[in-house]
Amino acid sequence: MVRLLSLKKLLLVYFVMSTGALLWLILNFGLFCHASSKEEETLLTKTKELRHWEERLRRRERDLQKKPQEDASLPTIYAIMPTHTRHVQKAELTRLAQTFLHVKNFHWILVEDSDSQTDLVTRFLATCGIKHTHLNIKTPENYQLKETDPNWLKPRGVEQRNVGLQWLRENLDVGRDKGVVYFADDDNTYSLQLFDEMRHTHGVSVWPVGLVGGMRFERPVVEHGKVVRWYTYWRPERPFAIDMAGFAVNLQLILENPQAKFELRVRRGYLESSLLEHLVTMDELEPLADNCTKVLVWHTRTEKPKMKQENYLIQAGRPSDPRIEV
């Protein structure tokens, strides 16, 4: 009987000790596994971040390899471009940047129609890979187009282009800096050939513009190598019946004539003439694009997106996430 009780006690002690040991192993092994899982998760996160930055670096290297190298022998093209906040702004700038990346010695002067430089444009320029200058100036209220106004009712981009000209005159020197000034727009489409042709402009060069003025194209008419008249429907008697996208000016001509600028108070269609009359005569114009017979720039104008459903969601208090930049 004593032997039986002793055996029971021994078995009980063994059972308790075994159970305790097992619980200890389970608890400690579980904690170890949990800690290991956390460490593995941290390691995986760091690895993903590292791979992300490696991929960004590789993409950046590929972009730099694709981008034409600067050539000190080539004049710089200074493209002054007004831009304003709207739904398609970033899409337009992205499309244009992918064209400008292929142009050697290109300096993008982007001027916002705003009281201050916006975060969207600032972030975009920081990663676009193009040499740039970021400026801003607000169009006077009485010259701003209303939502229902036709785009020809008031001159657009006047103050912005003049600020771009002012920057050139304050930062570049007569006789030292060589280049060409072009007045681009963020809703146009440009052939790379256009930049090759305009780069060696001596005074003011001109060419056709497609899909403008309600016509397939407008153009200077050239006879014996000289511009003699303008092919356009709207007031062909204008001194320079030409679109903003249809000419470039030698930088020295801009620097040597500080009085030359765009006038805010001009009749419809006379904005280009308000600048060019200070710089050149029709007889001095340099026709490009095969004597102004080839279209290398177009007024494509991205369609204004319809925001009907977005407006419904705003009214319902459920707008799309404003942190997602479009």
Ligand code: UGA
Contents of the next structure:
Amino acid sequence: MVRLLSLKKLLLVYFVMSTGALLWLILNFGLFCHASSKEEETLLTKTKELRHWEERLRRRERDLQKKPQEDASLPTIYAIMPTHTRHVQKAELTRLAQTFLHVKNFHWILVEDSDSQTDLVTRFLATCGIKHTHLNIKTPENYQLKETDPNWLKPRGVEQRNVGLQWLRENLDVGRDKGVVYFADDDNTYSLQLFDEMRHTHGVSVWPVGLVGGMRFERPVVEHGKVVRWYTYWRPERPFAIDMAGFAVNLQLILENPQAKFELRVRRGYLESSLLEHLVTMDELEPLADNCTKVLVWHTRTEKPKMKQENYLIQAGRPSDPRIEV
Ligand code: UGA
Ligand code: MN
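Taking the form predicted on its own as the starting point, write out the structure of the form predicted in complex with the ligand.
Now the complete complex, all chains and molecules, led by this one.
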């Protein structure tokens, strides 16, 4: 009888305990599920945040790989570059920025041929990652090239380069700033080696230019380490028969000769001479690029894109979306 009773009690205890355990499990499982969905949410937000920072870090790493560290011991290269609005402008600037990003201590002086600084260039410079100065000046009306004019009829980028020179003279100091001044076209092609060559120019340095003057290259001819004449078809008797892309000037020389600038009213092919005559004589020139035997810059010219279909659409009153920048 006693044994029977204790068996009943045992069963009761067993029943109570297992129901309790079941209830506990259900309750806890429920709570656990609840907690886990909340945790999952937090986890999701944290993961998103992490991804965001990872992406930023990756981008920063890429930038650091792209842009060499500045080196205070090296002279700065001040590249004065005229630029003007046209369909290929942003493409040209992108191509050049991706070259200049590889050059240490590079200061890009962009001078727009316009009455005011355009949104396109302003936006472009804001994210290009290159130290820059943004200027503008419009070429006087009577010196502007017309659509139908051959490009050699009037000199291009003259006032823009002069404004660049003026900026150097107003903002830099002979004693403090060490550098070299280079005049870039926004459509040329530049080898990185060119910038290593020109960086230590003492006065005026020179080198060959490829695809210019209707020839494979033009170059200064060097004998016994000195420039003695010009290898060019067009007027080799010019004082400096060299393309804009073929020389660099020490900053000090620019700052100490404030009268030196480009002449707007020059005969065809004399633009470079109009500046250099104020600064140097032929026998003082410093020949670079293996005694002027290597081509490290090309006077490339970008084809003007045809806009036939675009114009059809404009005529039909359905122009392309102007909010899409090209
Ligand atoms: C060649 C030289 O490479 C130029 O450096 C030089 O200024 C020119 O000859 C000249 O004798 O005037 P080229 O390639 O034929 O130049 O000329 P562009 O590249 O069309 O123009 C030179 C620079 O001036 C470019 O950076 C261009 O964007 C700019 N430019 C051109 C203007 O600022 N406004 C214009 O209306 C046209
Ligand atoms: Mn050009």
